[in-house]
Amino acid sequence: MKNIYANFVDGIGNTPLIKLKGPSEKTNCNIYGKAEFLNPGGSVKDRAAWAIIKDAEQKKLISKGGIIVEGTAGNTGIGLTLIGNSRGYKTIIVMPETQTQEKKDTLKSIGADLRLVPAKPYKDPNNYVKYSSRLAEELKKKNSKGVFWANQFDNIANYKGHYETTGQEIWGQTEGKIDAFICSSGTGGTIAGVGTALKEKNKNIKIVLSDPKGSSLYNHIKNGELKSEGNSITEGIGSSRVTKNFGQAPIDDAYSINDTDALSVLFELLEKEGLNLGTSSGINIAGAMKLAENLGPNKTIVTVLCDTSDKYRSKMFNKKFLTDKGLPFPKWL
């Protein structure tokens, strides 16, 4: 059977789950991981920029001629561009300067117009998020179309497009047989989302948290006190707040994860089955292992596949960076 899209949107979604042999059979669970770096835009983010670009439509806040602004570490960002190139929108991302290389230059080659700032932690008001929400009001008085801030942290619509799909999805691929859920979080909207459909079917499906370390979620799911220890080189997930996406997780557990064992098993997965995958699913993988461990045998767990290792090449394949921060590296650099 052929699939054809009317357009490059119809693609989103749909992603197939693959099964993680290694992190499987060193478990003695089902470890399966949903491919999201198979959306056109390459990641899981592609889900909110619709979620969120459609919700936008529908209460009539932009139309063709306007303009998306939004503050992301990246992904999110691409997501909207391409989306809003193919809807006739024009689409302004402020990035906080310490991104890769790559992300900022995929930015600038899909047409995004880029504005990079210093980072800043979310109480500065000149944090890229709270610029974004600024140069959005500004525009706003200029254009006729609309000026649309996608605030994917705080806009609910990003868990609900999750709700409504990657939950569903899960829940039909493993029909109904998946004891557990794990992923990170960015703006939350993925673990809420998937974590409120898939408790809708059956209650004593478990929703973990997998945080790198530098996050504060971890303290605040254990101890209700948002406070983060060490740092990680991951980048779009970890949070020092919880978004009002994150705010509607129903939340069971949560697992503090390292880059050692993150880059170990992304090292591993590429080397031996071919997956070429970036930091923040190393961050799942680790966790739902953690969490096989934990849960015993012949369980099946679901984690996320956020996007390929495309993005994060200079750090991720960066022999002198790894080595510096005593970080493993591949065998093969």
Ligand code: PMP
Second form
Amino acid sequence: MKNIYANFVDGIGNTPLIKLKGPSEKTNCNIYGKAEFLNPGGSVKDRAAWAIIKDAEQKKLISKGGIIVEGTAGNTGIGLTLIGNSRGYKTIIVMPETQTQEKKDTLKSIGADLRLVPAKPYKDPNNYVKYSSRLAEELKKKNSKGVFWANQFDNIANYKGHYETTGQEIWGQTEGKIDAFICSSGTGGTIAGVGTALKEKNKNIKIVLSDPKGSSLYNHIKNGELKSEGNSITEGIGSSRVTKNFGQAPIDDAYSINDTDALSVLFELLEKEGLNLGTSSGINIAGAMKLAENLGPNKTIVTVLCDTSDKYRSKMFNKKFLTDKGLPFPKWL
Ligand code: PMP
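Can I get the form predicted in complex with the named molecule as well, since the one above is the form predicted alone?
Next comes the full complex, this chain leading.
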């Protein structure tokens, strides 16, 4: 097999579907996970980062020597920095300081200029996304090669990237034999892009949101009210607002998933199937199992395996941290 890429960027996407044996057997359905952790930067966000950069290049908003600025919980920053390195852009990442040390270390070690800011709600002018927008505006005055604010939440190049790649791949891989797609939403790019692509092929495919506690999107879908309850240790997902990307998602239903269910699924998959997944994948798979129970046997459901546990080790495998929060921990700790 000739499998040579001209550039690592060509290695983004075309990820396999992995059958999740335990979750499938327990529900008598076929539950598949799209293995996005196999992307070169280690997460589903490589796709959004590349789609956003490609769009900016086409619109001549950035050229070699330019700067990409973004507010990100981590994974988008990793994707943007790696792709930026390969195309001659500097990357400035603004991140809330509450994110794991692993993510901060990764971003710094791959060459991002990391700016940590206190975590503030979206309505606060010093929220990390708004801060990154202002920083980009200031830098624009001094750089002739282009300073580009990626704006992953409201830049719809994000969802279009998933429409063109992730959604088409899932349709092809399942040969159209798919009853439902479920995942969580951070920017909403994945659920909007995949949802739009699958609905276009067959409007009967159910598109379902799996939302962590502390996010307002579940209530928004169920009751039309942006209201949150509880909290979650998951990172990169959940939202207090309807972003431009999420606004494009053709969603039929939603589940609110707690961390106990998400972590139990993750530890069992790691122990029994060797799948080493991060927290948002737990919300996705626990949601897929609830959906399978509601849809009944023999259905095919696809969800997303967004990244691995590597960036969340200080939370997911920290017995004290988990027990203090009343959460389950792996029995081998
Ligand atoms: N899982 C992880 C680990 C993420 O970093 C993100 C994005 N922040 C998501 C899921 C959600 O993806 P999207 O932004 O496409 O909704």
